[in-house]
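One chain is shown next in structure tokens, namely the form predicted on its own.
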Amino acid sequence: MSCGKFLKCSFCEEPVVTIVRYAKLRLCKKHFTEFIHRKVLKTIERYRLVERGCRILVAVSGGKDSTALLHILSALSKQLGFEVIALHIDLGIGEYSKKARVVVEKLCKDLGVPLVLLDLKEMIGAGITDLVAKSKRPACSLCGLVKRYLMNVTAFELKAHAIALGHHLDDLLPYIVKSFVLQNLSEIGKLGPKTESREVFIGRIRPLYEVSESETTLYAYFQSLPIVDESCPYTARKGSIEDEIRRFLNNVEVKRPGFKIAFARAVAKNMEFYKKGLMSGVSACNYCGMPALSNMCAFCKLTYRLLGKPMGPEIRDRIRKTLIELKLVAQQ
């Protein structure tokens, strides 16, 4: 995707503002921004994602990524007839945390989307920063499990049909690649468009699955989304194996257009097959009843060994509680 200063707009007499290559696309501003909305919808329908009177839990973060996923349900929400609630975790990670807060709390008044706010710290009285000095797992890791319980739980009591990711195409392929290449195909299946739910677990709706990181970018930068300008501190160095394929695979979209797109839709035909295994061997925790491996879930574990007892039944009351207060679901 590269800029034309001269050129104008396929579709008026705009001046362009990008060229979407694989698209063979010059588009101003105002086209720019229906061409992600079209795209988004193309694939909100071709992978079944959203189903009319569905309510979607959309995860936001505070980047990128995420804000642009807001931001494009909400408009679609309206013309295909769901519920769109946003969920945003106060991680407790300094200064970091604080400007994320401020920046969901803003894009979620101007749109008008109600918010369910999670402090961590509120909730289990350590954040993530907490958590990682008493314990020896990468931050990362740490926060990755964390979030999923939370998200899981709150999807779950919302009852809602999905949550939403703001995963896009160059976050996922590097992973896929990567996966295949050591033959972990089961990880495969949960980096489609979608994971179906299973009783307590809520599935996940990648609906920027075909978008790229530029789009997202350039779709942020011209609706003047409120983002969190920097990255987490923990965020991973670069230099990873998924850092090398993801250049791997830019190189060959500059000399193939339409190639990582076509890579995509090739990877979630054959989702069916990678998904084989997945959820097998899974059961309820005996404390909270979220999914487990064993008789105690993933959460439960991590709070009981650095924090002394299970957390997961206090976290899932406080949850209610705060739904019950926002009048998202009714008191029982």
The other form holds:
2 protein chains.
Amino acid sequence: MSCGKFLKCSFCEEPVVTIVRYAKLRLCKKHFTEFIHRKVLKTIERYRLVERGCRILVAVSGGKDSTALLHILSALSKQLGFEVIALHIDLGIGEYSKKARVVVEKLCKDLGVPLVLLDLKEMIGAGITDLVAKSKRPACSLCGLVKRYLMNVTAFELKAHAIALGHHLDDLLPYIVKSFVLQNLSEIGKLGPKTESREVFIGRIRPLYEVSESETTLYAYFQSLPIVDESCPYTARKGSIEDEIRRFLNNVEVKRPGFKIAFARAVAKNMEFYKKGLMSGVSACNYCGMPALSNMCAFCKLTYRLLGKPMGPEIRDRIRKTLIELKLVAQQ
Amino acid sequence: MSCGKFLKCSFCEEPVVTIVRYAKLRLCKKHFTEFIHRKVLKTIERYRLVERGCRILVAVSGGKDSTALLHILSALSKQLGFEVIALHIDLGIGEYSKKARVVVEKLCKDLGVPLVLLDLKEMIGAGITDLVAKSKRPACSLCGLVKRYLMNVTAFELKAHAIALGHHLDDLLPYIVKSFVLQNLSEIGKLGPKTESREVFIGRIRPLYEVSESETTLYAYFQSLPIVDESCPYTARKGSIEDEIRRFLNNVEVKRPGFKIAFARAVAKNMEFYKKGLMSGVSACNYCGMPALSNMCAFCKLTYRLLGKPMGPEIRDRIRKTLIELKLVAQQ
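Target state, the form predicted in complex with another copy of the chain; input state, the form predicted on its own:
Every component of the complex follows; first up is the chain already shown.
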């Protein structure tokens, strides 16, 4: 198929920048971008992730995946008629967080997307680094708890229809297989393309559900998106099971291109089955009113234990004020 | 831990023949045998596979796994007070079947276990080789159907409480993972240590559920059990997914000894969940009365299509007579 110096794109005369084996396509830069946009559009349609008129809060860390997600959703939002708002949390993890914040601010400015910027240290007087020092809990578990809480409060106060997360195929499948190997079946119920909103819990959507890691990387690269190159200093070394699962999935994909997407779709079809037992017994926190498994939510518990008082109510106030200042919600 | 020329057994002064990493044991021949017997005993207890007074039909092909199973169950039957009867089906696959038959006859004679020997060619006028020539169906699928039918009829006529199969950990786990990857969840419901009897369907038990392939191989070798060395000429070449799954499971086991057993136990705990939807809508065949998904069972359909008539009723009669001759059931 070579013609002179370079391979040609399947759709035009331009040189190929990537070969998408499972789709049997050779793509130039422009058609690769179109391919990814169309793919995410189809994912949104297939799993009914977004409807016209929806308000979607996109959680952006500054890494390649969530940055690519915001860029793609920003492009699709005009076509599909939904609203995109970005959320970035400055986690107070030294230089890493400073760089991430700068990068996300630039991205949102470039895209013209409103940004809700929450500074953890400013809000509760302690960043993740400070909390890690006070707690015995692993950094990533602690950080996850804080991020989930702040995302949920922001989405709730914004009356957002869903929180969009940058998890892609190669994040999700290994975790799905790991959950199967450990037979944590209800965990699989959280890993699909969509979880529904319920009262104070705002549902999540994963528009990159069928996009591979190499695709988000290429996308961010070709679009010259501003991203933090370095990874979080707390990034957990993946365990041996995860490594083996990843290798297994990649080996099968090489032999049978399209395997991973077919697997992800099959899991999504059985989501209702896995979701059984999820979110039952979830109520509202006595302090802040956000989702809780007992009478106090995990965030109020954590701040009570580490900082002396449940800080949920204060945080909700702060976030509400921020959103009013940004004119994203009306003053009551 | 070396002492002079050889490593010593964890329990005695004899030389080690195998190291069981997940149990942190070095075992001599005698203590390895005891280890396997105890392991199968515990499996029987853990999953309530057999009760005192039960009649168990053990399907023996002549290969190492089912041969080891019969040997182990024969030893445990005295201790636990259950009855063991062997079933061998001469499938009419040329030299392979001839050798298998000789080997199983010798084994049962040595063990003093009654053997029900069914000769497919004699019973329906065609062996697997003949059926394969007439059918478009893959040989292994056809053979599986025939074996399941003959096993079930024999167990039913014997009033057996269960059919014991020689499937071990390394047969079952890859198939469980493959079923997960294809999201055939109800298939997983058939792969546990036990399926219940229901009316004309006799339940299966898998006493080797937690025994690895290398353990059954060593067991057969150290006990000098008579086995057919060669594999069936139709043995399906495992597909690429199976190979990758096996490699993945073995790699994790090397890094985390005991992983496979823990995985198998976790799956067994969720069996009720996977079994939902299994065996619903199963009725009795209008011709032979055995389990069927419609008004005609798969065996009657097959023989009708390939040999001109549904042969289930004849086969049931033949088997009943064989069992009466063997004095395993009383004349009615």
